[in-house]
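Next comes just one chain, in structure tokens: the form predicted alone.
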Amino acid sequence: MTIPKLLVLGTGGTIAGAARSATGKSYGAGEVAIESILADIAKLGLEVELEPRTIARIGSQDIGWKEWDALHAAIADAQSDDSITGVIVTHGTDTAEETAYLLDLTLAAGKPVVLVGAMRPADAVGADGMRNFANAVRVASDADAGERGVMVVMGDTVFAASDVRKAATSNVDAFRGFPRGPIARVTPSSLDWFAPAHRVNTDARYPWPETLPRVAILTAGAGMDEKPVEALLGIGCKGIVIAGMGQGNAPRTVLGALEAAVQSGVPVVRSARVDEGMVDRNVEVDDDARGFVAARALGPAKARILLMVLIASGITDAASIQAAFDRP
């Protein structure tokens, strides 16, 4: 029988945390090596062969576009290399659903790509890494892993960049899928996927970018005006995304400089500050009039790194925005 071959991209976050207590709160993310971590996992008896690079020791409050070009180019270069198997990214929980969701964007689906993190730095009560990277090997090295594009797995689940969202500031559970739930249930013995492959021979949607233009989140909050909007503005934005009340909303001043905004050639996208549920065209806001794009099923994190790749892909009218943000 043929060993799985894994490259294991490091990039710092919890799983590579070291704790100032095994009971106390505080740690540093990204302090231990990735190849101490796969000395540990070596311990496990896993029918693997795993081959580390080191991408960053950060935060992944810090990650952004040096560690993304670095990624999606090794990750890149792994798909056409035929001795890999899959690629497993250790990352940070804060943004692995951004950082997920932007190499599904931008990779062809073909050998199974998985994030993994922890809510525990590894030397803490309770530590969930190293269940959570076996589970990650498990998923990585399955026959049947590939063509279901970029995987987070946390808390013996699975689920789709499209869906995953980080939910719970430290919880072990912490993550949700929406508006899919998990595409599987793994432990390091089994896995049970919950349907077919859905990324089957498709090529990646959007070229990657050679930079990615500034995209600022703006919250919505009662009481709010126009201000902030113009402040986005004067710093060279060149798009907005909403975090909205309800379905989207915001004070009508709010709307009013975003329309402004559209009219000066800044696509507007309205998502929602709640917790998970669709953003429709029309409801409340008069999208048609004043050229917004709904963000449907996307929370404002995943928004902002769609519409980033929109613009840098020369995509900047709202109908054809639109369609992307429509598209499942």
Given for the second form:
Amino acid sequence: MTIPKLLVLGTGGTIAGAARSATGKSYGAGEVAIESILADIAKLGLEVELEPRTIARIGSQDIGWKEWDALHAAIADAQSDDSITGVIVTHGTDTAEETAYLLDLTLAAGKPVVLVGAMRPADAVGADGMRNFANAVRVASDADAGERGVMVVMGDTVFAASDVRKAATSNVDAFRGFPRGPIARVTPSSLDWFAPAHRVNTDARYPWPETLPRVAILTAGAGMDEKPVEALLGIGCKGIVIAGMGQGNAPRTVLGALEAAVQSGVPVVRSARVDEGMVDRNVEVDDDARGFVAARALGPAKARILLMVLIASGITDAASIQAAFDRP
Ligand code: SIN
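Now show me the form predicted in complex with succinic acid (SIN), since the one above was the form predicted alone.
Once more the chain from above appears, this time first in line as the rest of the complex follows.
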């Protein structure tokens, strides 16, 4: 039997976090080198060859263009390297959904790409990183994992990039999937897919951009006025995602300012500040008349990623943006 070889790209996060006290609360994300994590994993005796590479050693709140560009290039290289079976990215959990979705939109399907993190630092009592990593190895080595796009493995659960979101600040069981729930259950020795692969023979949906435009998320709140929208336009935002109330709603004055933004050439996507659910067109807000896009199943963080990618690809008219959100 050939032993699978996985490229492991380290970016930091709590999975590489050190607290220096097994029971303390505070810790530093990204302090443990990827080589040191893999030295611990080697003790598990998994039948896999792991090739480490450091992309960054940061908390994922600081991830951005530089790290995304390096990740995309490394994964694209690995996809054309016959000696590599799959890729694991160790990542902070705070923005894992954003990195996973950005890569999912811009990479071809074919080889497994798995993001993995942890909710507890490596030296905490009950640390979850080792098990999550062993589960990620199980997924990234699986012959049936390649045509499912980028995935996130947390706990004993596998999520597709377009569904996953962080839903709890500190529970070990912190991730949820919408509109699909998990796409598989995994343990270090078992993997059960719940449905057939969903990205069979697909190329990258969008080209990797040369840079990403400034797109802001604005959370709607009761009593809010139009000034925050005007401020975003004032700093040169190329797109706005409103994290609206209920089905993506906002006070009348805010909707008016957003409509003016659309008229000035800045696309506006309505998503919801509510944890879960669809945001459909023309329910309470007249999207047709105002020129807005409805985020459908995407929450604000992923809606921002998709809007950035679309604008970077030259797609700026509401109908074409809506078509992309209808098929995230
Ligand atoms: C981070 O996102 O880097 C910190 C939080 C975590 O990894 O759980």
